[in-house]
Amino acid sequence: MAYRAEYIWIDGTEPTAEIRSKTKILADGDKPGIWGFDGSSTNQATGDNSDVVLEPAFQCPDPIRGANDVLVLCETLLTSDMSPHPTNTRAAARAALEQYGDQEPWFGLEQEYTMLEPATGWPAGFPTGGYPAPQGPYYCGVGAVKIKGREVVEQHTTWCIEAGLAISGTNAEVMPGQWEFQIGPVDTVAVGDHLWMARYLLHRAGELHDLVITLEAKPMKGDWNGAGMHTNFSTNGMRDNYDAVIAAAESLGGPQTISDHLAGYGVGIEERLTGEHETERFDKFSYGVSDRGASVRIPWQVAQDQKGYIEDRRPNANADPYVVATLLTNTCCAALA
């Protein structure tokens, strides 16, 4: 008996990727194969050299579909000689994960996302053209005034726990038509690939309900919070000693090193981090604990515990989570070698 295997994968658009798929069908006991796809329609060939090659790299079943059929990730190469594809971030994560795998690094994404009706493009819980009262009691609400598209939220939670994907939680934001699931903890590549794999059903939840989903920093201008992808990382180092907490926060903060790290932080960084709305300036860095207003927070509890973990607070909603934890992996465990 045949199958459905969803082949999924990163494009080219820019200057925020965005996920593609489609669909092959399998005869039973045959396993997903390198297939390929047209890339001149996803900014990743030209059209006299337009075949890009999809590399299954992490399955899991499909909560949609049910059966026996998969989700299948790829990753994209060249088909000159088998490399990864310029736009194939992951396999700097696997080298990041290779290099360092001896210090465990964990990841624990909070992935902010805003819900837009289609029809006017304008975020679910605002009157149309207008606005509701300003944020306050939307974080983590309750109520037909305060919440909507808590249907999307259910759904999509079933699904990525059905998937078997490592969701850890999920809330309101402190927007009306905002929301986060939270995907961790996880080593750099898994980190990616959960998330990735989060963000397709997301975007199927989404059309199920006649919602779009937006990525955007800084989805509506003025005095309303933007959309993160708050990142909290450790390594066994961290996991054991605050003097290591500390040097890891420290690492981030060298001017170099900061320029590089908000380059691979998404798009928008200057809209979201003005230094209000819980967010330090894009051009300054600070961290502190239990300080949400700095770059990088420590928790009060790591403080207390004297071990665990911090959270860059930089990192924008529409980053890719392989360049966010190749960066955080390269950086903090090259200073805690």
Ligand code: ADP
Given for the second form:
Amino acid sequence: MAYRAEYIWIDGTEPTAEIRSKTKILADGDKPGIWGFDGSSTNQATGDNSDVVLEPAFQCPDPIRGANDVLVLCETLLTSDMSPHPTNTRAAARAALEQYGDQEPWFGLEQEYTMLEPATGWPAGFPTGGYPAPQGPYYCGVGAVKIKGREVVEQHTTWCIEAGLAISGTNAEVMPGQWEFQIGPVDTVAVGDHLWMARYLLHRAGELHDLVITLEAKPMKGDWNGAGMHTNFSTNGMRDNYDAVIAAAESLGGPQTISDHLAGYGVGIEERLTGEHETERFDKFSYGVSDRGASVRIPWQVAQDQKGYIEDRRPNANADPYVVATLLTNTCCAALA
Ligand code: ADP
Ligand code: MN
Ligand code: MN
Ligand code: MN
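I would like to compare: after the form predicted alone, may I see the structure of the form predicted together with this ligand?
And the full complex, kicking off with our chain again.
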């Protein structure tokens, strides 16, 4: 019997790329191959030369349709010479992993996000046009007054597991309507593959329950936590000894490195990294054990064990995981080589 392949790709929307997808029906036994789309409708081409190539890069079972159907995350290529499209950030992640694969870089991403009511654009769980009681009871909270949207979270988690993605946990966050899931630990390329696929499934779970998912870094101004994508990182050396953990944290502290990394850590980084709400200011760099006000945290357990990983707390929820993983792999692995 014929089956469906959902081709998924990352578009050229400014300032933050969005997910697009379309369906191809394939005959039984045929594999998803090269396809294309109209790049003039996704800010990836001009109308007079509009075709952009989709090259399957990562495939998993489609947990929404089930049966034999599949999800196919694609790289975008130029028709002229089949080289990576300028918006294709996976290509650089592949190159970084190729160069430093002997250090076995691993990533665990904590994807925070906010659910919005589609009619008002106001966070789910906020009274319409107003504000709930201040932050405090909502983080990991239980009960209808504190929690909104759990049905989306459960649907999303089930789908991620059924798709075989490396989802490792979920929790309700500090602001009402804000949640988190974690992906990892997996390598520099796989972490982006799994996270983009999980983002796709999250938007689909939102459709099902009529809630909009936003990855905006500071959806509510004022005394409300922003949404980040804390990035936990290790190499085989760091998983082996503490000196390498410290060396990795130190390697992120040079002025040029700081600005290179912040440029790839998502739109609106200055709005979120204020020095308040469990962040360090964007124009400062610090690291410390257990410190949630530092740029980079060394988890207490890692100091205890004298080996493990670091947590770069700076990336925004709206950052591209391929870009973040590429930056950390190139910077830290070069220092540790
Ligand atoms: P937090 O205490 O900051 O909220 P979480 O439990 O949400 O931390 O997320 C921790 C993440 O770190 C998980 O995704 C986990 O898979 C990942 N992780 C654990 N060990 C490692 C490691 N050695 N290298 C990279 N990531 C790791
Ligand atoms: Mn977390
Ligand atoms: Mn969190
Ligand atoms: Mn964290």
